[in-house]
Partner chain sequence: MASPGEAAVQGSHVEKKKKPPARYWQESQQEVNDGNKVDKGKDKAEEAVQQKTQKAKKRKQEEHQRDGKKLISGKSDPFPGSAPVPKERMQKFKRKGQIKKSRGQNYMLKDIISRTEEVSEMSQKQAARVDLLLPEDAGFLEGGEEEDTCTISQQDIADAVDITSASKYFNLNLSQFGPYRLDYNRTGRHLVLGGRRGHVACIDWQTKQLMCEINVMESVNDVKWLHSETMYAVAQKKWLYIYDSNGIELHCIRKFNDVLRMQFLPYHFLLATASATGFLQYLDVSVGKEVAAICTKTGRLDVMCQNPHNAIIHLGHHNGTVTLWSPNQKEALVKMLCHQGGVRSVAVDKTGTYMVTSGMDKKLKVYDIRAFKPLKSYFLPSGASCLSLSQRGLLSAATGDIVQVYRDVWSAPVTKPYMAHRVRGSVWGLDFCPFEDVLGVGHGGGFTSMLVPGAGEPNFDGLDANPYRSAKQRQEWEVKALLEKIQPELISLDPTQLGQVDRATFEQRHQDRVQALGFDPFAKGKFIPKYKKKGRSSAGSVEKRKKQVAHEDQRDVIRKTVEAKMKMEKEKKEKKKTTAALSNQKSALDRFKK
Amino acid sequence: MKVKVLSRNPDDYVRETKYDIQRVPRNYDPALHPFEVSREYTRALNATKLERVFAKPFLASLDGHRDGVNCMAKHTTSLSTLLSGSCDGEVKVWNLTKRECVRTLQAHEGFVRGMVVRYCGASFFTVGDDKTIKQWKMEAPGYGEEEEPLNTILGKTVFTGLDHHQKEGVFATCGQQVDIWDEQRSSPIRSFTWGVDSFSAVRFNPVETELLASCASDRSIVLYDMRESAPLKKVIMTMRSNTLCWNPMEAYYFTCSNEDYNLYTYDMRYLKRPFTVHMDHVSAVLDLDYSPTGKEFVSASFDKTIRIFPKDGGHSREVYHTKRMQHVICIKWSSDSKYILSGSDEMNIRLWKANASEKLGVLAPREKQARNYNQKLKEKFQHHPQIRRIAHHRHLPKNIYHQRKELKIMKEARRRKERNVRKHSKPGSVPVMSEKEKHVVTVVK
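Three-dimensional structure of the chain by itself (the form predicted alone):
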């Protein structure tokens, strides 16, 4: 004989203390909640609106330089330390938590062209217009001691870029050629040339640490392997690339910033066409840096804006600008993935949030829960027209807004002309080229 017993456990409905929230039993069966979706849609809409209301990305401005900020370097082991070099040869070390300059040194005569922190974080290297490479101690000199470099190497030509190996005492410079240097020697251990008059940037791959890439003045991007005696291959584009950055999570992918207002992500195994073309800037893109997660990167442009792109998205998810900020020359994404640092023409370094509406500081468990719930709701309803419109809308400065419209008209005119030429030509004589293929001239091996 079966006996059914009603069992009620007080733990399910009685509060532990009077300060707790009342426990409400819930049955999650969708048949009992016919209006759940419309309720969730309203919540998603409100969450999206609030996200735009609280989007205040600008945090602080670090001023102290007396000339435009030309390059920056992140500390490899300390989150709160940033180094910056300006156009008058001055290098400053900043403490980001206190938001103040802790050390200033006159490193070079003329521009500081590049700087990088050694992988151990004990010292850093700078190159400048005075044809020298200098190595400096990370700690400030003691009382009464003079500011002297640990090591100075005099080169034959001006160096335009610099990067350090991730694990060994080896660094690379670029100028009229790409040189690989050992820290213990005063002459390069290897030099790479490929019929190019000058290089503007060189970067080591953070994953496959023996690989490096450089941007050359003949509109090409050249790939090298330190174990080989000659460069691997190069891709020649329609316009010159200014800088490039490797994806820290995917060894084969790198993104380059170009003079034609776009950024291009390539797979180094297949250089015939870029993996993605990132379009949105209205002037030359001067610098970029990847997020440590490898999912996004930030770009700095001559059009006085900073944009954040998803690595596989053609358009930016965020644009930052201020009235006072002029041409943005250098950009860095902090190693904890939360902040962006930009250096610009008008002598300022600015600190931004990577996620514009993120609340900083310690979050209570209920705040975290609410944030995660809202995030999921926004993802669920992201394609609804109303939510999409609010989430994607960004206010732009008037001149950038008009330039974008103008570029759109010009692009449409070019397309129309191409269509007309194709229509009035012999079939097959004017091939259809995709947007990705248009920008690559050839690949040389």
Contents of the next structure:
Amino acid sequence: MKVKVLSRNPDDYVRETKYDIQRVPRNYDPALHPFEVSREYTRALNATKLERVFAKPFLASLDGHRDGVNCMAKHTTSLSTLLSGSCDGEVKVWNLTKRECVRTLQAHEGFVRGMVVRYCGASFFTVGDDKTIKQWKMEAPGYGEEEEPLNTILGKTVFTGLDHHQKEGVFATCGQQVDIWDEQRSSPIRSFTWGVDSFSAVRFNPVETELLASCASDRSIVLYDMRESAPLKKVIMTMRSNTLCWNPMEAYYFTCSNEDYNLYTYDMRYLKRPFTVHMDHVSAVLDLDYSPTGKEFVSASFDKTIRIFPKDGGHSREVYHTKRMQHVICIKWSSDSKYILSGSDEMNIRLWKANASEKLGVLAPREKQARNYNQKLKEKFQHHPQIRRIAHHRHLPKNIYHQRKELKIMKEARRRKERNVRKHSKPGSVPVMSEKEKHVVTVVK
Amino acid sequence: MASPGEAAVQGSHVEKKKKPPARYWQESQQEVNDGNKVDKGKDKAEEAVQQKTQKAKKRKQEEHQRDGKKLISGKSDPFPGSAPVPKERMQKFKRKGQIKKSRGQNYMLKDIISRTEEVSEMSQKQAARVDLLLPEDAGFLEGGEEEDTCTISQQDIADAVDITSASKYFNLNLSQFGPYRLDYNRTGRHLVLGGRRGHVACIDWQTKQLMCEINVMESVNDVKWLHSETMYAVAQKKWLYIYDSNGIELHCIRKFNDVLRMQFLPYHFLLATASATGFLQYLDVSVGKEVAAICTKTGRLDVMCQNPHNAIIHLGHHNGTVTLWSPNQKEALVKMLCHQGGVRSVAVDKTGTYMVTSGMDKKLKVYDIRAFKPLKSYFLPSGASCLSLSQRGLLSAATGDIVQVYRDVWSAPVTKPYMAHRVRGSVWGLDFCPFEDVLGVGHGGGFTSMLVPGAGEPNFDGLDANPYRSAKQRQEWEVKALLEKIQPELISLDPTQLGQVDRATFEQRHQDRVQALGFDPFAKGKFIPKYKKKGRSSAGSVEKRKKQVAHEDQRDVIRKTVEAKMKMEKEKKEKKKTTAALSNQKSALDRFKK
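Would you mind giving the form predicted in complex with its partner chain, to go alongside the form predicted alone above?
What follows is the whole complex; the chain from before opens it.
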């Protein structure tokens, strides 16, 4: 007779002293772990609920401006520095880690319209309502020295926007026309116009560095090549675009914030129809900025909210609002992709987390592992109705909630009318227009 | 001519293509071979040049890198690459069904699916690899020559094994309050005994420590541990009671009356009870609420078991049927006629594949519970009153006062029991202890703990059911388990259903489309025949015209389908042709082929 009976030595399964950690032998046999899917689903549900519980995005408010914040600029080399310009011509430099103002200077008379930090981070440019372009040193002046610009250029007309080249001493302004300036000269090296219009924003392409795009007040977006004398092409939309921003990773895409409450992402090579229409705001969109990963962007709107959109999603994944925040005029996504900065009408700059439920600070390895696991679970079960309902629920201020409902009703009514027209006309005579096609009037080359 | 060293390397490179990877016992031999090959080096090198395609070059590069390592240590790796995983072991970790990739799917979705599949494949492989490191092996019992294993007595086994295992064979002489029902908890450390005449006792049976002993002064129908060893439920004469491990009465649940049998669903925290009045009730023990009460309308329910794979409750009835129940439905999910005469006992195996039933017709039947098909039928003289299945698939059946254990009842026809043992008094309760080679038998004379080698799962998972856990670990586990409590709504016949894609039917999609467009693109207006004069619109001719149009329409449909079919066939042929052409296309390098 040969016999063997299971007999385990407890020494192999129990810790030796109470100072050791407990031994946990594992067996991954699926037969020992029944209800795999249901348990994972339950975990995903819990993770989703906890994410909502811990969603506390607001970090700090930087106050000190004496008028509405009109523009902001990220420092190109320092993560903790932020520049902001207000409607009374004052420029402030902030230290974000200490959350305090480190320098104040009266840059212009009237609004500071645009601001940009030079690629090296040693100086910055501002344009204002007083028709000047000023270059300032990043360092504060020493004791007893007067705050003076390095350089001042007097223009003929008011400038409304400004952007700097990625790696050369060239910058672009917009106003009555789009001008390209050499830093060494006091007159533009090139000026672009296309029809009679004024421009509200100009941006250099971050990858194809000679390319520019600008928003004009005749409802068009114009593309330029700096090396050519004439603009490349333009797309005319049904409503005016306020600002635009290039996707930093896939720089053939750019997104523009429009007056018709939507944002449009275009492929530069194919302007006939936008790549995506981003809807959710209930008032004009004033500004946007891409995250440095190029996967998401944040938009600021006249409806007193900030929304975060995935680059290819039609609806926002997140909305931020507070009772005290008024019309948000400018917005920036920090270069470490973790924070969002918003400047609004009521003189404050607000610091938000880009991921509302993220834990700040250093994570222990087990915390990190748990977070990653929960992330994956949420992703896996995101389409299950209950999980989706919890993950998508956001509290909205009453007026925005009602406005949204109203807009929905209006849209439905329009749709219904169109459907009825189609129903009672000859088949094919009223074509179905997709949402993407509706907002583009023409493309001119 | 190439230098000898190089030639040797190249020679081995060519060799490797034909032979399986070199083993350490071949090494000395190979070295001798290499010496012989030096002079042949040149021809071999030429051969290698001829076969040089892009791929071969790449492979060679990798080979060289590996050779570089070899040069440093002076020895080559006898087992290059990652270790292969046996197929059977991989099969153990395979999950049900891969996602079918249809042609019309979005490329991004396809990409995501293929990537997740890759990851899951990788993790399965890793798990299969780790399987090798499991510390324990399952027990076994083999008879000598001409010796049946069923003739080996318990005492012989106890004498043959080590002291700790021998101490697991014991008898408790409790003739006063029997017969006994019993239940092991999920870790297999604790045992609760319930005597028919009111005796209830909890024992840490391995250390033989008595945790509590009470007499409820009422008849006891069944006892069951709840999720941990701190609480157990006792079905008494009238109500259901919950006691803690010190024997203190925690709850008397008056909603649950005349309970005869109980089952605890550990992942759902549900206590399912079957009563003499024909009610199947579910109690959520984490919140203390009754989840469902189902009137089965089948009379007294004294045969019950659970399917541990999908948490479905199986009930056996007097008319020979077995019914399957979930708390979400008032009707039985399935009704199976299993026996002529009443069902005496039911058991379902751990993987939820097989169900074993025994009935008054003295038969023991095995069913495939996934397909609801009978697999095997055995005749047992005097029939089995109690059945129990172990973690590794041993079946114990009690006939009168004899307990028999069978092996492989579903795969091969069984003629002899694996083991047999006679106890003092007729058997009333049978249960295998999880993670141990032990079968607990409750009978009229008390309780017997039998050794059944090969019954228990040798390797437990420390995070799921750990027999060696401390009180602190148990508390932690309890919190985790409560967080992961599966809602009773998720109980269904197929537990993986939640992870599958819910596809919209054609009808539904069509409806959505109609809703969006405002009209039905496939709708055809009804043909209304024109009124014609001169008696040509008589009822007969109108009907005739209608028929003609209908006939024409039908012909149209048929023509279209035939055309579509032809087109598809043609495309298929074309595709075949092109692939065939591609496969035997001549390349410039073909001239070097022999």
